[in-house]
Every structure is written in C-alpha cells, then in structure tokens.
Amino acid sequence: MTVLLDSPVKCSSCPIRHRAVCARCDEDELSILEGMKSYRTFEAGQLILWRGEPLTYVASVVHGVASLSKTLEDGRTQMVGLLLPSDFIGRPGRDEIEFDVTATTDVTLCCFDRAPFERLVDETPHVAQRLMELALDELDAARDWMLLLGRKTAREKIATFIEMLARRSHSENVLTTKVVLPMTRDQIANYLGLTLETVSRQFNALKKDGIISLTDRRHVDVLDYAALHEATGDDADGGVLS
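Requested model, single chain only, the form predicted alone:
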C-alpha cells in the first residue's frame, strides 16, 4: 500500500539533508523544495515503479532500502543495484523509468513532480551540481560492481557487501559497528551472483574468523573493520599488492 503523508519532515531536520539532492541548497532554495515535495511510503515487497512506466515524479530515499532490477523476456530477473537513504530515483529529462524499483524494506520517499523539478534543475545551479555528483557516484559504484561480479571471490563479495552497508549507515564520518541487512540471504545471493548456500557459508566463515558476529539473520556486528576491509580484496592505497 502506498501512503502519501500530509506532514513531511522539514528539510532543515531531514535525516538525509546533507547527503541528498538538496545538500548544496541555501535557505531560499530549500523553501522552494519545501513547497514542491511530498512524502510517500511503501511496504516491504511493494513495487514502487515498473520499468517502462511513465516517470511522473523523481524522489530521494529518506528511510529504508529499495532494489533496482531488470527482467528478461524469459522471466529471469537480475537485481542490479540497491537504493539506500539519500539515493535518487529517476532522471530529469527522461520520460520513463529504466528499472523495476521495489521496496526491500519499508521505504519512505521524498518526491517531486518531474516537470517542476526539471525546471528547478535548469534554474538552480546548486541542485544541478548535486545531481551531477550523485550521477558520478553512481557511475563509480557501477564500476565497482563490475569488479565485484567479474573478479571477486565469494568471501570478497560478502565482505564488500557488509562494508558497503556499514559505510552508508555511518554518521559524521564515524563508522557504525552494527549493520542491518536489508535483504534475506536469498536476496543477497541474487544481488551478489552467488547461491544461498554460499552466502550462508561465507557469513559463517567471517564469524568464525572473528571479523563479524551475527545477532540474528538480519543483524551483523562488525568486530574488526581492518580485517573486514582486507577480506574485501580491495587495495586500500592504490599501490601494487604484494
């Protein structure tokens, strides 16, 4: 069920204020956005947008996690990305959405009707600049995703997934030690191109090595960030790995 909220959170007290599309806006620009926005909530598992559906609004994720996926003609579906708080849905200048967007957890969106938002982008450099930054961040994430799917081992994939969630959950540059997994093990397997059995085995292996602890199937405590990063296989300093 989609619910439109009558009393959206004020921009000044929004939890994604300094990370979302409005991050660079001054007070006057925020006032314009205040008059344009509406909040919509979606329950876990609910479809937010169909691929090919007319794009009547764009939005920032305020709370929760949504997935991006594409379905082939024979019915096979591949999850191709996650949308976390402050991520942007939709592309100004495009009439249709390119992916199926589904609420993985309960989701709250800050929505803007597409036509007036596109005019705002044309007239407001701060919004246009932030949109460009978000698009470039998404491009970097897509390149990292190519590396993960094409080269990383199962252990490296799971470690990268946990580290990504931890970094996106932090506040004021302080990494959180408690990570909430927004998906089931089966969904994680789909997302990372693994089997369900392999996902469970790698979580247990990281636990056995003292890198994480598992409160339950949806909550992970990171016990050793340095070891977790090492398990991702990423080169931290850009130099040659020995």
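Quick caveat, the model's predicted, so the values are computed rather than measured. Numbering follows the first chain given and starts at 1. Throughout, rigid core stands for the largest set of C-alpha atoms superposing within 1.5 Å between the two forms. What changes on going to the form predicted together with another copy of the chain:
The Cα position of A227 differs by 2 Å or more between these two forms after fitting on the rigid core.
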Contents of the next structure:
There are 2 protein chains.
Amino acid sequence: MTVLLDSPVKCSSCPIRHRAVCARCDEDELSILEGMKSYRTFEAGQLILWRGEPLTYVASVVHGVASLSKTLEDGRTQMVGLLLPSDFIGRPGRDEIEFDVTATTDVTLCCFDRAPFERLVDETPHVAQRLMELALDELDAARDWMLLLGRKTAREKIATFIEMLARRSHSENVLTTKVVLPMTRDQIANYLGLTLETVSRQFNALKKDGIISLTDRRHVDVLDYAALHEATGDDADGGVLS
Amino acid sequence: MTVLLDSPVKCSSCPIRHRAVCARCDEDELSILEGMKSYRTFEAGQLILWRGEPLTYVASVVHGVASLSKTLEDGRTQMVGLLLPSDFIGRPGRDEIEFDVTATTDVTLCCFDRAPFERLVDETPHVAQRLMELALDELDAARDWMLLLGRKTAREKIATFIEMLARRSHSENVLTTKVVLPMTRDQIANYLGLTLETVSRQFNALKKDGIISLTDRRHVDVLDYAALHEATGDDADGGVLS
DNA sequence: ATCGTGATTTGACCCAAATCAAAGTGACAT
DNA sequence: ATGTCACTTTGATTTGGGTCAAATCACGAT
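Having seen the form predicted alone, I'd like the form predicted together with another copy of the chain now, please.
And the full complex, kicking off with our chain again.
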C-alpha cells in the first residue's frame, strides 16, 4: 500500500520549496519541519484519504497529481479539485475532509503529523498566512470551475482544460506547446462534468479544427493558442486558474 | 446609489455578532471595530463591487443576500457564491476580486476600511483564524456546488437548493417548513446552472409530487422533508452546505 | 509474434434541458 | 378600472451531450 520512504529530500533542495506552505520559512523553521516530516508515496489510482476519515496528518504534494472528488448516492462522481505539486492537503482546525483524495498519477507527499504541525501554525504567523493564501487560491480555482461546470459547452470545457494545463506546465514563463495530460479520458470527464465519450469527441473536434494535435493519448500539442483561447469562451483575461 | 447610514447598531447587539469575522472578539477589540466601521446599504439589483475594481473596504453582510457571479465573453453568467448574513466580503492580502458582487435583496453591509482592518488582522490572531474558517466554509460550499453543477439533474438541483435554504433559514435548530426564496426564478437559474423555464418547471414538478407547496412566488412550504432529501441525490449526510 | 486487457475512438440513438414563443399573474400607478 | 411592467408559467420544438454498443488501439506479459 503506502510506501514510506526513509529519506525525504532536504527542504533546502526541495522542488516545491518556494511555493508550498513552507515557502517563507527561515532556516530555523525549516529544520523544525525537517524533523517532523516524512514522505509517503502512492501509486496511480490509490485512494489517499477518504471522506469522514479522521485526518491524522497534513501534507504537501511533492510530485505527481492527486484529485479531490465527491460522490452522489447512486455513484455519479465529480472531481472538485486537482492537487498539483506544492498544493496542500488538510486544514487547520478540521479533522475530517468531506471528499475523497485519490492519486491520479504516482504521488509523493511530504507529510506532517497534525498535532505538531498545528502547533507550528499557531506559533508562526507567516505559515498561517501562507495557508490562508493557499486556501484563497483554491477558492478562486473552485469558482472558475463553477463557471465552467455550470455554463460552458463540452468544447469550451475541453479547451479550458488544455489551456489550464498549458499555463501550469510551463516551468518558468515560457508557454510550452507540448502539454502532458496527467489523467485518462475517464478522469478528465470526471473533472469536467462530462462523459468520457464526449471528452474523446471534443478532443478530436479540436484536432480536426487544427487547434491542437494529438501525438499519443497523453500528449497534446497546441498548434494555435489564439484559437484555443477563443474556444474557451472566457473573456479577455478572465478564467485564469490560480 | 449607496446610502451611508450614520448610526450602525452597536456591535454588542448586532445580529451577526456570534457568527461574523468578529465572532471571538472581546470588548476591547469590539470597541476598536466599533470605531472603524460604517454601514452601507444597497437596493436589490445594485452592483456592490465588480471584477478588477480595487477593493477599498472589506465588509460583513448584516442583512439581506448578495451574490457573487462570473461572466463569459458572450454574456452567459454563473453565480459562484451566495452571501448571507455574517458572510464576509474581501480577503486579506488581495486588493482585487475576480467576480462581481450584486445585491440580490436589499443589503446592509458593515464595512471596514482595508488598511486599518488588515492591521487589526495582523495583530489579532483569532481574527485571522476566524477569517480562515470563513474561507474554508466557503471552499466547502463551493465544492458542494461543483458537484451540483457538474452532476445533478435539474430536479436534484432544485431540491438541493430548497433544502439548503431550509437548513440556513431555521433561526436556531428547529427545521422550518416555510422557506423564503430570496431571489427570482432567473437568479435561481443563474445559481443552479439552469434556465429560468427549467427552474419554474421543476418547482412545479416537486409541487405536483406533493413534496412542496408554492404559496406565492417567493415562499415554499416543505411538506415532506424525507422526500425532499431523497430528491437531492445526496447520500446519507453528505452535501451539507456550510 | 500473439494474446489479453484496459483505454480510446466511433457510430447510432435517445432524452433532459435549452430555446423559442405565448399567455398568465399580480402589484402598482394613473 | 385600466394599463404597465416585471416576473412566472406553460407549450412546442430543437439540440447537445448522454447512453449503449461495437470496433480499434497500445502495450505489457507470456
């Protein structure tokens, strides 16, 4: 199941050092974190946490992609968030979550036991502030997603999804044309409030229109950024995810 | 336009005293707030704040209902949040919002200028904590709404909406059967990702099934709570808003 | 190489909700 | 009482995307 790695990387050379909850920690604070952290890895498809389960630890995503999802009585499900590297799982002052967390790809988490972590948060205002910023970013992303789920057509949903991945996958500030899809058509459907068949059809429709090309199942090449943005339905600079 | 009332009520007798951002303030802190607050009222339909506009003040909703909404290029809109009494507008560390805020009914806000308020937040950890709780509540509500927008049928959406209002409108812990709709069919449609015609038809379908009765346009009477919950599609205790 | 399995694409058909179009309601002003 | 205006209901029709079903593809295991 869960594999515990005995040797997490040093905070100072951690890939998410500058974006995660620890972004503004100084050397002393990092060494405290260093002492209380442990890595856990999960394989693609594994359930990481589930609704109602008491949270014994909180964590930052180091590598990979995890998803948050909610389920209706009859089994219909909707993803309600994607966790990319540097995103945070768990929240101060709550010991349950009301959704499931699943590893979408193989995932590495940097975990902290709750009690000592919460103590650190109470004593370190800028960590609390950083948590607040992360929560507000999630809230903004959730609201963009509400607009997508409530009002966008299937084509607009797919275009928005590709644009979002392109935006997030550029390492610095260069827009990449090659986008890696971190999930299957089924999972994409789940994220966008569609069925997998519609996802497939719309990918191919965008391809037929010369906006993207599909090299293999997990890679999209954006041929025409302007047309892609046009296809999202968003106005000028709206709809930006985080 | 905006009316400024010169005599806001005393914090100590404020109806949202125990739920708003000031919930855990002591007498001294309240008197600081007392000194920096002012009331503003808006008529139903008025725009309170809009996207991109710099935020000069933050506020708590005292009376009435306001809505947050986002718009696509061609004018389709989606509400992304409802603000009921005690909900908070504005956020530490951001000076713009990425949605419009509109008065749904007549609204009274308790406003604080940003600069002094942020100073207070920095100096008063429990206010920062309360803001965090409010943000996390909004995030949970947003996620419930994503499930609704992405996966629920029109009937389920209407049932969920009525159930949410019933839950929120009970003054203490008694479930009321009479629910006041704080908005028009058009606005409800906007909130639920539907058209106004569909909203009207589904209200009448629930009525025909004996689950609710519609006294007048703005009042719903819940005749059968169990059936209403059944109709939401939520499982046992899920889908609770805030 | 071949098989098996899960992911993806494609096609045919259907239905829930959108769209288009008209009436119906009720509160208020004249 | 009459007209106006904004909101709501109801009906007829269309349609985007869901559903069901059958290939096709890709890739690791044997």
